[in-house]
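First, one chain by itself in structure tokens, the form predicted on its own.
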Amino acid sequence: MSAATGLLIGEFIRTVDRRYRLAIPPELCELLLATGSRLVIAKERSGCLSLWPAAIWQPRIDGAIEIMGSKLQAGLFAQRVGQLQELGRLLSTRHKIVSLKARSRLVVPEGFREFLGVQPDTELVVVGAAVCVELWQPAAWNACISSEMPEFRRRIDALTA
């Protein structure tokens, strides 16, 4: 993590205990927990969930809710209710508010461990991603930094030029 740059960055290893508590490392705490101690655990990937402050991921939320509101009420989705209603069932479940508990554990939600793939006495990987931080099935972050690994030189170059 560097906390003169305000990005959350840093790969561990934890392990989700009997009650589904899992440690954030302190190295990320700081700066997740910078906005408040409101936070969103969010189902991002099969595999994966983020872990954001929700200073920052509500405002991005209920700023799409809203557009979305006001085209319904004006009728621009006539033609797309399919499309809404799928989106509506996505954003009913792909976020909670959590806080982190004693010692900077978080408990994993029901219906977010099932999306997780996590068990009791299981490790997990604990990723910092810039701007939230990732908790990984390791299978999954496998599969996952192997196929972006290539590309890493590509997006660093385009993000700093």
The other form holds:
2 protein chains.
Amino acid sequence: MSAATGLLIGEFIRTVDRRYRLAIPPELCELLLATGSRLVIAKERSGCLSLWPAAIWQPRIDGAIEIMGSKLQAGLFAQRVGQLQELGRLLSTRHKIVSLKARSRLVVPEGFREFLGVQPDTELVVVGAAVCVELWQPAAWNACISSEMPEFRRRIDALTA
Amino acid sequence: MSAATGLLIGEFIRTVDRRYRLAIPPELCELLLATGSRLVIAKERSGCLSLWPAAIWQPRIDGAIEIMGSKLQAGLFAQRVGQLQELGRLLSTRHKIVSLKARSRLVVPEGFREFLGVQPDTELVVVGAAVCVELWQPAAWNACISSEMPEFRRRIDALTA
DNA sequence: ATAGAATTGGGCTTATATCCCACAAAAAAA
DNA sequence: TTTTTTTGTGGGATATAAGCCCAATTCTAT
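Could you please show the structure of the form predicted together with the DNA, as a counterpart to the form predicted on its own just displayed?
Let us now look at the entire complex, which starts with that chain.
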């Protein structure tokens, strides 16, 4: 279905097990891994994580990192070191490279669990967002939906009821 | 992986020993020691300490000392001496040369513990900040990222421009 | 209804962080 | 000085988590 368009589309409910493992639906999985097995998990707004093919995400940071490296070598220390430090700190916490394990399961890494606000043995909403896959805490997802797309509210309620 | 970039990147949770020892994650450790085993631990904002390769930190000290020297020569003794004294005092307590012990463990020195606000047998967040490694008290870390994260995109643009 | 696939739970193995104890060195007290 | 106490340091042992593979239940589609 979505494979035809080349866009990640669809909404699924999955449970996170005691070990913070989560099965990514095959439809999404296929497209996610189309460009390679390396993925990037990133913190978006709190209550939501996003999963990107590394090929798509990486250029966003590689550019920054490359420039950071060259600035370092150029010796612009005094003024730039502080900025590099700040940026590096944010890069560290914002994303992480991961890969899917057996049965195309993702383990939500330490440090991302609290941000997502997920407890073991609870449900998550897995949403295709065209270029990436998003993992939502149900409450946050509902809030997002009802604020951005009120007309879909009824459908979701009908589905989950 | 991050070693390829030559930048210290990554976020980890570690616990401090009863004797204020802390194991630095291997990924960070390797890069941190790349230019030598001498490290500098420094007080940044309260709730956070940073660990620098001495080779990178040293120019900062030299710069400050140079400024002190030139101000002294500039003559205005009476007024400046007080400020210089204060600056020198800050330089003294601000940083300390340390080295990693067995199993790449760092001992948080006396005088830095209160500043970091760490108790024995508690958790810290260890963060790669491109040019150094930072040790954060969890509460302070959360406050930091939630205040700086929204500006993240702007900062990248600023640096890459 | 049956077959196939998908989801999820669980066991086992391996790696590693951390707890705990032993020793060494330094400081304090006698 | 000698003794006692405190603090730093190293290394073994244990617990906890990660990774890997298989089993069982659920779901879908023929």
